[in-house]
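A single chain, nothing else alongside it, follows as structure tokens in the form predicted on its own.
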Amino acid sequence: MFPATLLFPLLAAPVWAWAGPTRTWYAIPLIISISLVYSASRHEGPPLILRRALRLMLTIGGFMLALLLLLLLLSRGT
């Protein structure tokens, strides 16, 4: 895995730290909206597209963390 010293910089501080919690809170509305109107352009029935809608938000919120940590790591790097 990861050696002790790429994991300390992102355990020394929480997220809120460095993102700021009301800028942070913002990306939620943004991904359901986005998400939203991308799944109902493609498909027709409600079900379908509060299911991939879900699934789209998953996938933007998963790559958003990870550039975040990424970033995070990068940033704090010696």
Contents of the next structure:
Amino acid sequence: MFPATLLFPLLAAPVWAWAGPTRTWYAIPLIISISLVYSASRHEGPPLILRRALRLMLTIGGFMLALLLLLLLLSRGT
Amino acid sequence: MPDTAPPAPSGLAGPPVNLRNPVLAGVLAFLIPGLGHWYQGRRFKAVLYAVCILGCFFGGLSIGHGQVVYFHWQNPENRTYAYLCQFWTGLPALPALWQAKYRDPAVFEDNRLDRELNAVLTATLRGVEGELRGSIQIPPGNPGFGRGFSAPFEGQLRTPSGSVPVKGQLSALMLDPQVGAGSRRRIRGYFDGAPTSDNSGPLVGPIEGSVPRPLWDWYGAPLADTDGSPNSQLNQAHRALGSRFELGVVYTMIAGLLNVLAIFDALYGPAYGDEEVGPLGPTPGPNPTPGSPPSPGTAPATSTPVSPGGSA
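What does the same protein look like in the form predicted in complex with its partner chain, given that the last one was the form predicted on its own?
And the full complex, kicking off with our chain again.
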């Protein structure tokens, strides 16, 4: 769990720092809200809700980051 | 259903959740996200739902300058399908229905005043540096096609070097509709006046400005797109906001959809409870009490027969 938890922010920070203020930032509040609400609708206890929400945030964020990296790679040199 | 209803099982292994009156909780959860859970005593979830869902909704509304939640269902090419999702946010989204269905059509007409307009005008005068700001009073009426309202003006001309009192006459004033998107009502016309404190020259020319709209005259107001012209309110909003318009729509739509999850949670309890979920779904917990009826809407495995050994 420890490396997976750190993977997303470690990868995301330099990419987003390099990309600058783009519309991608608008995704972050949505990812957080969706993860928290979805997890809350599945579970009852606050610790479990927060743990599941964090995992979902990392999953969504990691997927988006992978797509972002792919698009950056494809657009290199254009 | 009485408040003393037995606690409903919330999932497989979690403790039962007292849903109190689930129907009332569901209605409250629809009206204000989180309110139904607060009523049920699930305070953590109430705050979480309220912050996340209302934050998304009003965040989206703010990104879209208050113009992205409205209801319009007339022209097939301009139906607000997004509102079908936004609707589920409850009270914050319901004024859009009221604006579209129950307002007098006359309030959406240009250049019409059904009651006296008494407001503070903020405007710019063509060819003059600075901003005119002062009170205007326009009596009700309908000046007719091509003609405008007239009103005396008394206020100040604010420039970077200071402000001077100004007095004059506004004429040929054209007003945006009383009800429209945006918190300010646009006014265009002609100004003929002069500063009153010094002997500088007259201030004459076309003027363009706005007066504030009351909340109930802009919140959820439909964006008019009756003729599909480039100057329609919808096209103006797209030009002014660019992609922020769509972002605002997406934020508010997602807020509504998230509240659907919250409403179901208020009605039936959480889907899984407090057990861990494996790759193939929730792992079964202890068996429910023999003879107890399954609760509707609980996790699929709740209604699945569970063997005495605890495996589904």
